[in-house]
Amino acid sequence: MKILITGGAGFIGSHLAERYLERGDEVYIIDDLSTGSMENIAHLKGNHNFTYYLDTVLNQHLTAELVDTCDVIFHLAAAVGVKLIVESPVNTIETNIRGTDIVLSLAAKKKKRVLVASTSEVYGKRDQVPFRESDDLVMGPTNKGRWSYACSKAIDEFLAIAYWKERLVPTVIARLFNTVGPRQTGRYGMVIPNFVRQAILGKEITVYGDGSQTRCFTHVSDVVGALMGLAECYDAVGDVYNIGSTQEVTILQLAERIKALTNSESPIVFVPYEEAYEEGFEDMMRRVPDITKISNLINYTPKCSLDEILNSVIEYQRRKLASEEMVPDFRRSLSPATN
C-alpha cells in the first residue's frame, strides 16, 4: 500500500512510518517540524520506499497531490503537549481544525480512507472512569486555555464522522491515551521523558500538583499496531476507538519508579500548577480508557508493561545524552575577537 502520514516526523508518526516500511509498503510523510524532528526520520531516509516533505498540510496543492497518491491517510499533524497548548492557543485551534478540514475535504474527492488521531483530552473533566467512547464529554470554561485543545480535537472528530455520514469518506477516529516511548521529547510537557532526563542528570524530578493524579501509559509500539489495525479494518469506519492501557499509576508513583530504575539520587519536588502552566490551570485527576470496543474489533491488547515502557525511554535518553556529550560546543573553542 501507499501510506500518507501527516505529522510523520513526529514521535508517533515516525514509528508508524517505520513499521509500514518494514512491511514493504510505500510511505509518504509531510511535516512542518513545528513539533516533529528530522532526527526522528533520519534512519528512514535511505529507504527507496520513503518520501518526505517539509511542509504543512495547510499547503493544499502539495497535500492534494499526496492524498491522491496514497491509499490510506493517517492524519497525525496537530498541536501536542499541554505546555505548548497553554502557551499557543491560537496555533492550537488553527492547526487542529483547519488542518483536519483540509485533509478530509481532499480525501473526500476520491473517497480515500482517513484515520484521524484524536486524544483522551476530549473527555474533559469527566471524573467517572473508565472512559467509554459513548460517554458525554465534559469541557471546562472557554477562558481556560487548556480546554481549547480538547474542543478543537472534538471538532476534528465531528468533522470526520460528518464526512463519513454525508460524503461517504471512510474515516476512523483513534483517541490516544498517553503514548510513550523512544523519540518522545519532554519539550512540551511530556511527563515521562522529562522525569527520566531529570533523574539521569541528577536534577530535581518536578511533579506538578500533589502527584495524586493518575494516568495510563501505553508503549508506542502497541499504539502503532492498533492504528494500523483500525485503518485496515473496514468495520471500524465511521466510529471512535480508545487506544491505551488500563494500568493506572499516580504521577508521584511514576516519579518514584523512574528514580528507582535509574538509580538516581534526584529529589522529587512538587511544583504548583499555577507555576508550571498558568493561573487557574485545571487538570484531569484520572484518565483511564475502556478498551473493550477496540479489543473486540481487532483483538487489541497492549503488550508492554509500565516497567518495559520506562526502561525503553531510559535506554533511549541515556543514548541521546551520551551523543549530546560527544558533540563539541564550537562556541567554546572560538577565540575572542581582537580589535
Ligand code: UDP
Given for the second form:
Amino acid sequence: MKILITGGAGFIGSHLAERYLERGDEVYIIDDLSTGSMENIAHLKGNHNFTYYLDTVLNQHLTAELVDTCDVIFHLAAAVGVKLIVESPVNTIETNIRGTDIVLSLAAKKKKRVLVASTSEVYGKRDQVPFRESDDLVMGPTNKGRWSYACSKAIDEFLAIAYWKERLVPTVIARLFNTVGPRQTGRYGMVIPNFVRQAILGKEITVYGDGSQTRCFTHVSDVVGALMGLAECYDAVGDVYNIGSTQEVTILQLAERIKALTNSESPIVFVPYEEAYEEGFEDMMRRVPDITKISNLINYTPKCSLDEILNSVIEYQRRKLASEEMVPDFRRSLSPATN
Ligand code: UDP
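Next up, the form predicted in complex with the named molecule, please; the one we just looked at was the form predicted alone.
Full complex below, order starting with the chain above.
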C-alpha cells in the first residue's frame, strides 16, 4: 500500500511510518517541522520506500499530489502540546481547521480513505470517567486558550464525519489519550519527557497543581497498532474511536515513580497552574478512556505497562542527553583556537 502521513516527522507519525516501512509498504510524509524533527526520521531516509517533503499541508498543490498518489491518508499534522497551544492560539486554530479541511477536500476527489487523529482534549472538562465516544463534550469559555484547541479538534471531527455522510469519503477518527514513548519532546509541555529529563539531570521535578490530577498513558507502539487497525478496518468508517490505556496514575505518583526508576536525587516541587500556563488555566482532574468500542472492533488491548513506558522514555532521554553533551565537544574540536 501507499501511505501518506501528514505530520510524519512528528513523534507518533515517525513511529507509524517506521511500522509501515517494516511491513514493506511505501510511505510518503509531509511535515513542516513545526513540532516534528529531522532527527525523528533520520533512520528512515535510506529506505527506498520512504519519501519525505518538508512542507505544510496548507500547500495545496503538493498535498493534492500526495493524496492522489496514496491509498490511505493518516492526517496527524496539527498543533500539539498544551503549552504551545496556550501560547499560540491563532496558529493552533488555523493549522488544525484549515489543514484538515484541505486534506479532506482533496481526499474527496477520489474518495481516499482518511484517518483523522483527534485528541481526548475534545472531552473538555467532563468529570465523569471513563469517557465514551458518545458522551457529551464539555467545553470551557472562549477566553481560555486551552478550549480553542479542544474546539478546533472537535471541528475536525465534525468535518471528517460530514465528509463521510455527505460526500462518501471513508473517514475514521481516532481520539488519542496521552500517548508517550521515545522521540516525544518535552518542549511543548508533555509531562513524561519533562519529568524524565528533570530527574536525570537532577533538577526539580515540576508537578503542576497539587499532583492529584490523573492521566492514563499509552505507549506509542500500542497507539500505532491501533491506528493501523482502524485505518484498515472498513467497519470503522464514519465513526470515532478512543485509543488509550485504562491504567490511571496521579501526576504526583508519576513523578515519584520516575524519580525511583532513574535513581534520582531531584526534589519534587509543586508549581501553581497560573505560573506553569496562564492565569485562570483549567486542568482536567481525571482522564480515562472507555476502550470497549475499539476493543470490540479490532481486538485492541494496550500491551505496555506504565513501567515499560517509563523505562523506554528513560533510555531514550539518557541517549539523547548523552548525544547533546557531545555537541559542544565536537564544536570545540572544530574551532581554530583548539586546533
Ligand atoms: N504536568 C506537570 N508538570 C509538567 C508538565 C505537565 O505536572 O512539567 C501536568 C499537567 O498539568 C497535566 C498532566 O501533567 O495535569 C499531563 O500533562 P500533559 O501536558 O502531558 O498532557 P495533557 O494535559 O494534555 O493531558
